[in-house]
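What follows is a single chain, given as structure tokens, in the form predicted alone.
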Amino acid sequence: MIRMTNVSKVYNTGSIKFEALREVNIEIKEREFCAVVGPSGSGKSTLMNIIGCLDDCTTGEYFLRGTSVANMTQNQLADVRNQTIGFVFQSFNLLPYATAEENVEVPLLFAGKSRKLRLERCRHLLERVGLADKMKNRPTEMSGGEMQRVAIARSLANDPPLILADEPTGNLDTRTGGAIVDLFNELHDEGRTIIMITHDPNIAAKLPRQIYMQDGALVDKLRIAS
């Protein structure tokens, strides 16, 4: 599914260069469920942005399903983000004045699906995440866990094979966060590849594979500062 070879990312901020990723080499197979773990500033989100085709690498190569991302046009990258990858964020990123149903509908609108198909798909997905009774509710009328379930339903709108989740439990209490992780496990059991960023080692330990990052590089284990 994913192969990175010597991937580095350097940000230029005036006269200062910041190396967010340093020669990352990684392979993630289809249907894997991985946790990307590391402290703040370790490069987790930069890695996720590159995997999600939201940013590009400075040096190195990134292949998604065998195709070099560097050779894709902007239209092809937009199609990848809409069709191949589903995104789930810590802050939910829901449209505040739209209903749960309307939020889930957004990727289907961009994909040009018919209204009938959009409504059927939204209802199915909201039922799938346990929100059949919240379809007409707006984010201000839902709990954090419910908003994250809407975000997960939205990420599944176009049935992508890859889900990227950036700290999906970060704004949730332990019990609600556990329920969200259980939902991701169900989606993995259905055959999806899932990559989850988390700062919580307890959550990471429950997932089949852990990828550790520190100071922009992959490491075998995290160094704990004394």
Ligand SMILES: Nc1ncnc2c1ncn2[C@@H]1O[C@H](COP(=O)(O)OP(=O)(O)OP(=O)(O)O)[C@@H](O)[C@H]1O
Contents of the next structure:
Amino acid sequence: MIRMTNVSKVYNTGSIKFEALREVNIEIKEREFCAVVGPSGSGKSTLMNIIGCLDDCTTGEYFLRGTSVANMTQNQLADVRNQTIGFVFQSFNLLPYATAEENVEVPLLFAGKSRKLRLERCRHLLERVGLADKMKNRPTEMSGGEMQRVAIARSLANDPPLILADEPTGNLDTRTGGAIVDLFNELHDEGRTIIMITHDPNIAAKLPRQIYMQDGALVDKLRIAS
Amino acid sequence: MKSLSILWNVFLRDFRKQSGRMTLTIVGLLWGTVSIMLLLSFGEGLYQQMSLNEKGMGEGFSVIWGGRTNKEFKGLPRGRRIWFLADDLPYFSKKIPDAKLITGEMMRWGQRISYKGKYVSHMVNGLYPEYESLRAMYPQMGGRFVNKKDIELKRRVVFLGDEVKKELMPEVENPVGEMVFINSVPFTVIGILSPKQQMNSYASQDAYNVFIPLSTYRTIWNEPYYDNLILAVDKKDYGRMKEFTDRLNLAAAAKYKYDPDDKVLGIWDTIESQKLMGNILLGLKYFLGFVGFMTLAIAGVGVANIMYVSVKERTREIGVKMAMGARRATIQLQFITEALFITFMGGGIGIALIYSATEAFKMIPLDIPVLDIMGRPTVSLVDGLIVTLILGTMGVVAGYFPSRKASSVNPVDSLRYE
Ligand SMILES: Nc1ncnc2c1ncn2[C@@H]1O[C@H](COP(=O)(O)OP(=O)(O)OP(=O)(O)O)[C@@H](O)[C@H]1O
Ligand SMILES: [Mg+2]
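Could the form predicted together with the named molecule be given as well, to go with the form predicted alone?
After this comes the whole thing, all chains and molecules, with the earlier chain placed first.
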């Protein structure tokens, strides 16, 4: 699904160069469920953004399902984000003026789906995350856990094979977070590839695979422990 | 096609969702459009009315009257009276054969006009049938103007100004055939002047005069001299009126023996004065339009500003949309569409408002003297097109730059956790 060779990311802030990713080599197979862990500032989000085609790498190569992302046009990248990838963020990033249903509708809108199809899909997805009765609620009228469920429903809108979640439980209490992780487990069982950043070692430990990061580089667990 | 429908759906949805902000901008634009249209329509109404008033006296002629010599000439003394006689008309016509018409008129102020014991005091005008079209003296239904037979037979017939008719016989429905007296001479009414807007006049407003055949006039007052000659030219010669009056002056100087450079004749060139008035009016209209344009431009800056603020406020939203697969072109077009929609909503409502207001105003029968000069506000098609064009340009400009900013938003930056 994902293959990166020697991927680096350098940020230029004024005259200072900062290397947020250093020579990252990684392969993630179809249907894997990985946790990405590491201290704050270690480059987890940077890596995730590159995987999600929201950002490009400074050097190195990134292949998504066998295609080199560097060679894609802006429009192709937009279509990949629309069809292949579902994003879930720590801060939910729902549109504040829109209802739950309308938020889930966004990727469908950009996919050019008909109104009838869009409504059907929204209802189905919101039922699936257990929010059938909150379809017309706005983000301000929902709890954190509910907002994250809406965000997950939205990430599933176009039925993407890859879900990227950047600390989806970061703003939730343990119990609510646990329920969200359960939801991701279900999605994994359906055959989706999931990459999830988390600070919670308990959550990470339960997942099939862990990726450890430090100072912009991948490390093995042992070095972190020592 | 698909991307167009995507754009449309996204636009519709966001517009509905964020209509509060949009409404305010639309109202601002509406205000701008209303002011420019109001000014333009007043300008247009004034322009049309003035042009109409101008035409009330007729057009394309000069009025020429006699005077006294100021210089000695070939042994003749100064101060001689040079007035025009009956045989001057064929003389001048021969000398200036390319003139459309040369005719004369006689007038006497303050004559007593009476009808069934009622009397008023007005000017009596003696004239020829050509006067009808020359001076726009069109009769109301059922009546006629002085004709050739009247001249030939020296008939005692009279054509009344519409105001004279109102004063003398307000209740009479069909005044043709009625008998009025001028001083003590009975005259038969042959027609009433159709009401007309007349701004210029060289004696008094035609509505307040009475008109009789020149031959009749002459026998009553035994008057040999014309008060005025009227020299009319064809439309193609409007630009050369001065040439014609100069030639008439030369011909008169030759016949009556005075120095042609001695300013003996009084000459009023109506073409010249109408042109001047026309230019003033046009200038006024442009000025009003310019003031309106500035108002609209300010409203346009408002739209651009709101669009800019909107982009800033919505960077996070734009980032979210990009992460969800929105193409940059879609984002950009959405902002342009919003700006265009706002301008055309505001502009369209504004134009429609002013248009229906002016149309409604036309329907109300108002008899206010001011309207005779001011005219009624009128929306001309050209004005509407101009305003639409300005609005369109404004919409594109006000939308383009903010939309470029919007589509260059970096989704990673805008989505970073705050
Ligand atoms: N646009 C940017 N310009 C400059 N530096 C940046 C930029 N974005 C990120 N960085 C830096 O890159 C490093 C990695 O950032 P990143 O957001 O990937 O960390 P993270 O592992 O996700 O941390 P956290 O757990 O706090 O979310 C940080 O030191 C950050 O300051
Ligand atoms: Mg992060």
